[in-house]
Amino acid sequence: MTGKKEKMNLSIVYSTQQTKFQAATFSGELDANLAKIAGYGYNGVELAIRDPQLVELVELEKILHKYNLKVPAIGTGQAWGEEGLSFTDPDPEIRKAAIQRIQSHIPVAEKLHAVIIIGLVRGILKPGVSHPQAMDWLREALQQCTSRAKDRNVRLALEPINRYETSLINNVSQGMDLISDVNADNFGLLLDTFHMNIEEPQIEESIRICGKRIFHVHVADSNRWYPGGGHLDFRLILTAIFDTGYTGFISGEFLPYPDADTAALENIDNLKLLLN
């Protein structure tokens, strides 16, 4: 692998609360699951947090330290999935609550040195709302959040998500245009190989276009199983990512199939094999 890293930083998604989102590989039983994740060889855990007020941060930090796990990113999508909060809802009170929720993650992200992920909390295009209006709301919300986060040296990463889940920012090109519109140094993209397989004409070229604006990376195969469970060429994908100079975590966000433990082990074994 050209541009390969001597040590690949690997993390996997863990949800701090039970969730309906299927691709949160682990959830519940904090100590037991973090012990398991560390034992499998991961050096990071991506935390899916619906509401920071529901997290005992001191206890969380203690357990993270116990297992020597870093937190590269905080997922926020459950605010949408469980509560319906979004930046582009026609109800101004819901938009306001979504902005406040993302801003409430900033102190936690600062403490853990984590990126805040903007996934489906961006919302979808709802009936009666034009696409330009939704994009205006999205840009304004991101500007408010990045401005607040900048004071705490926290970065935000928006994830381009496939057309079957939202009509707002599906691919890298649209994401890069939004970065220009928001105009904040602490705003970049989260690239997810599952979504890229649907939306990008050529995954490796799209990665190169992002360059230094890649703030975080999700891996899942073409069928949303662990890497190696589908048909994506992760050797080419990881080479393109590392060639941009990216030194962050490669984070597994995939379905817990055939079960969570097998998926976690297959992911780390298959990715580490690429370094040999």
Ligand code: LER
Given for the second form:
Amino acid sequence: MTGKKEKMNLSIVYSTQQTKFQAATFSGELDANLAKIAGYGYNGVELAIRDPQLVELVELEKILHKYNLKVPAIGTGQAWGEEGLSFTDPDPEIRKAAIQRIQSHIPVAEKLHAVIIIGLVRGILKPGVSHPQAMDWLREALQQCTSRAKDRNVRLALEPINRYETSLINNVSQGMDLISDVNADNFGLLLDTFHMNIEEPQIEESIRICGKRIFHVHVADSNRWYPGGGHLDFRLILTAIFDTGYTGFISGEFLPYPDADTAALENIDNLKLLLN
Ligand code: LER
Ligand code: MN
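Okay, that one was the form predicted alone. Can I see the form predicted together with L-Erythrulose too?
To see the whole picture, the full complex is given below, headed by that same chain.
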């Protein structure tokens, strides 16, 4: 593999609260799950956190330290999924609450050296809201959040998400346009291979276009199973990612099929095999 990484940083999504989101492979008892994740060979865990107020940070750090796990990224989509908070809601109070919620992640992200993910908290196009209006709200919200995060050296990564989940930023080209509009060094993209397979004309070319703006990566196969469970070519995809100079984590976000443990093991086995 050109652009080969000697040691791939591998993480997997863990939800700190119960969630309806099906592709959070692990959720539930913290210590037991992090023990499992580390035992499988992962060196990181991506934390899905609905509200940082609900997280016992000292306890969390203790357990992360015990299992020698890093936290590359914090997922925030449950604020949308469970509470309906979004940057583009027609109700200004909801938009304000969404901005405050994302800003409340900044101290935790700073402590854990994690990127804050902007997934569905950007919202969907609600009835009565025009696309240009939603994009204005989105840009303003991101400017407020990135400028607050900058003081703490925290980065934000917006995830292009496929058209069946939102109509706001589905692909890399729209994401890169938003990056130039927001105009902040600490704002980049999270590339998710499941969404890319639906939306990108050519996955490796889109990865190349992002270059240094790749702040985080989610892997799932074409059917959102673990890599190897579908028909994506992860050798080509990982090569393109590492060729940009990316040294961050490759984070598994896939369905817990046939079960969470098998999926986590298959992911790590299959990705490590690509290095040999
Ligand atoms: C979250 O990372 C994601 O990929 C979305 O599909 C969530 O709805
Ligand atoms: Mn994702």
